Amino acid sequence: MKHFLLILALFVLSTANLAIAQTSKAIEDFKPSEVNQPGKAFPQVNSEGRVRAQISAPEAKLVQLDIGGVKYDMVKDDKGIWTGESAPQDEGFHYYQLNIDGASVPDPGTKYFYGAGRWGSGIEIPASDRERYALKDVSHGLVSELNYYSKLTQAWRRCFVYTPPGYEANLNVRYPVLYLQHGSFEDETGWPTQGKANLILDNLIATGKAVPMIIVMDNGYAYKPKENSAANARPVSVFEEVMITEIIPMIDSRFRTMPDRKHRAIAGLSMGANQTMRIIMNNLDKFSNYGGFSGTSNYPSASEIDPATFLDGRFSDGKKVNGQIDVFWLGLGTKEPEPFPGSIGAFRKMLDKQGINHRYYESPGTAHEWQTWRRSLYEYTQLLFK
């Protein structure tokens, strides 16, 4: 009897393990990612959002796919080719890398993107709303690269400038400007590449949902020259000064802008949300619209914000703030980790307490990632300059 029960228990256990294995087995409808290098079959994505990577490394002992902070072991065949796949990922863009015997390297199958403080691989998980940033048969604007020398940083800097469809043809028309900032460990390539800002605006303008505007995407890292700083001191950011005294005058002189506060907006994601909030509240003579994507200036947050002291009391007079800011917009992904929900929640409570008008948006099913910020840009720009 005991023997029978042992066999029965083993049978039940093996059946359960088989069921689990079958449940976790990937659906075999993998297709090459849209951001692969030309002619590369891998990485691939299936309808569940799983990522399958492959690399030839005959001498390697251990190869892993590293995505979303999780490492997945890959398996080597008799030809030395390693193949492995991830669990289902959230829709949208994700950074990832391969780990070969302890060394993290980009996947040679993908185009490279600057994020997490390095040039590395990226993957697109097809999103339900990807038509918003799809390349369509509509009139397209132009993204130009502008190099300039900063006297404040004593170094060459670069920004990307989006001019809307018709800018080159309608030479008598002037345009409002959105200054749009990236997040930490990213740079000025983030919004025109990972963020697809130009395609989002092309499609919105084509359908009449957004006013044609210029978008300026600069690098949020700007520091005083090292020779003027103490040897062991932390670098001092001068990005606000660069924005106000160098970038805005340069854009107004080089492009057909509407150079007044009513026709300027500023926005940023994460670190950029922090930077741009400080910039607008310190320079309300320059801007009248603000967008904060996954961030505010109270990061890390306290449970309560004292408007009398926060940002030197800039929010202490709610009626005055309402009269100065046309669009005050905040966005967050529903899956974002702390401290972002807490910091933004505390900030919104302060705004409500002060009677300050603002719009709030939640991106469904996304975390602290580019799909949240693409959706935020899509929503925010529809409200500007109207």
The other form holds:
There are 2 protein chains.
Amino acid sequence: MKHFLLILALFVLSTANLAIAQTSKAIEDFKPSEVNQPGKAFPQVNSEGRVRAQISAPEAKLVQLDIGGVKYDMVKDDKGIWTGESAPQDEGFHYYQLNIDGASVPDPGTKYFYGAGRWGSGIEIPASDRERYALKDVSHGLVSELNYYSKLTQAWRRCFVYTPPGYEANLNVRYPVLYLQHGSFEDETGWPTQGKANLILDNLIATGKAVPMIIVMDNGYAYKPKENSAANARPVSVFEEVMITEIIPMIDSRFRTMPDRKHRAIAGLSMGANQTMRIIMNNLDKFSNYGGFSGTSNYPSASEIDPATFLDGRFSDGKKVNGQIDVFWLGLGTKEPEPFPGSIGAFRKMLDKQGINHRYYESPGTAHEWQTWRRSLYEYTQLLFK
Amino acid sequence: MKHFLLILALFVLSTANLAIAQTSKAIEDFKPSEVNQPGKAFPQVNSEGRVRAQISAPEAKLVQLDIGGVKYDMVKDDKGIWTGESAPQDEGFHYYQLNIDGASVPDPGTKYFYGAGRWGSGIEIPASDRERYALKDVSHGLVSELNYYSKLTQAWRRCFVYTPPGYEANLNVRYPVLYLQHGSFEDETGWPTQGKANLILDNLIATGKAVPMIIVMDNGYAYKPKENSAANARPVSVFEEVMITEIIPMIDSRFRTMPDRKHRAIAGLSMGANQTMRIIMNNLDKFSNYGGFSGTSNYPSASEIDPATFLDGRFSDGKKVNGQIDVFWLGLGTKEPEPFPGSIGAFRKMLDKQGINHRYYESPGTAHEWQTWRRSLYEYTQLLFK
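Okay, that's the form predicted on its own, but what's the structure of the form predicted together with a further copy of the same chain?
What follows is the entire complex, opening with the chain shown before.
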């Protein structure tokens, strides 16, 4: 929650001056958002990246478009239809909502996405690199939904599994696996939906830029059952244990994987980057590739890292780490607010000091949002299993 | 004592009046709906099947719960939180929405479902037979999302494919296939989501009541590209052609099917029942099993059917039909409104007159809604491929 509020506060601060600029005249080339519900004309997006929303609310006193931490007042016409638009937004995907007389609700014009701790509206500002995740006339893999019971959490859990084109036909072929995690207040639907992980891989595989791989997208929230904890105790995350003792064995038994560390990668965004870094460093017998998208395990600190103590000294022997990890990859958007640049910067300094090989990527013009992570996945997966 | 009884009587009378004014007093055993978003306490459902919704809308003048064709006024407390409840609803799944000062919006408390032509709120009234589609500790099949390009419609389409438990392990086994269609203003997400087709089959297969089968759930809306039609022409449905020349060949090439008519079934609900009856009767070389859930191709007419002319005389030779179709199945909810009982009744009369074997099922206490169709699928699939 603290993490969420901090991000929220940073969004508000970083976009506060945009609110002032809102009055400037919009270019009239608005088109329906590509993630609208079928047949819905609104919301729309123009070439500047402004979002124009519209809703019928004849009796309402105040309707606002709430996007990027700013609430934009909408205007009512004589038929009771409210219309309003935002300042230009960064390219890519954003969560947003409408406010109707104080009620924060999804816009009935859009499809819904899980993020920011709720199922709610999303919008796509067409990005310069949207071809990378466009639905093209190439062979498409499958995204499969898999329900499973977790003994550790004593609850049903779900993951989505991407199997690459050819998986069903080439019955003698086994594939490497990437375990790919979402961020805080998101869930296992993030990567296969707004993350477009399947389409990014379909396109990379079609052009030979990435090797065919399986991608497992699970839920990073996993807690011990409440009955085992004191009444008001903070829930204890057992995600690492779930990953190692439940998810990986299930995937290796159900799918045609190459079940060894050389053919296993793990990556995550934000909270997922933090989690997966801990998981790989504690389980180097299981993984040999790491991707941290907009996150590291020293989050949110920007202080110098002492490799002797950080993560129980897992980075203390740089040479050993280089021998164990084939790809160590970090990414960040150029518009990300603190504490991300600070904490990732401090982490990279530690890596450099320890002589640990790593790749670093910056997504131009994007913040702590999905366009940064789509690009990170696009870059990272091209390096894997080669 | 007399005085006390008088007061009691007046109290009872006054509460009775209130009951008439709105709805009778609800039993206070409300619990959060099972399809709420994670962590959301509202909406709730009680043992009578009443729905209680709640939303913060401090500045609103009128907030209503809109369910089952009735709008129930909600009441605001001093914190600006509106609460209200419906009359008892039928058991099973229902679509609904909230109205805030004239704006019809999804309830931010629920997950969202596609139906009634929009993504919006849904609620589950726990049904007497809910064990049939409960997530249980049995082997679970996969539900896979498959994107494909349709040359006929010149558009990307999507289907969901259920593969039964064991499909990934038993690489030499081939499976029969059920093609299963949604109703009007619904889409390919209906059956794998609110329809719970995968869970119904997982449970039936686990107890040996149904044979392992593949289920293909596609979108029943398929039109010729607009450029081929006159400007204001009604769109021409090519769904049958898409099914026969695009979907079936794709499924047979991508999945391990038994690709012959004896091992193919087709079924649908409402509009889907109408469509799939036409498809099987026009393509008896492709299918040998039909299921019509709350629909027939004479919809909406309740007039006597002339088998010589109806569907180009496909039912004119009853003996021939009996030889061609292994399972001909019809279902209806006992609370369905006209024209469903009338048109399905007229259709059954024609079948009887022609001596055509068929099974008929009535779902007790359910209307033209998903509980009728879950039960229909449960009954129908037990008869298939045996």
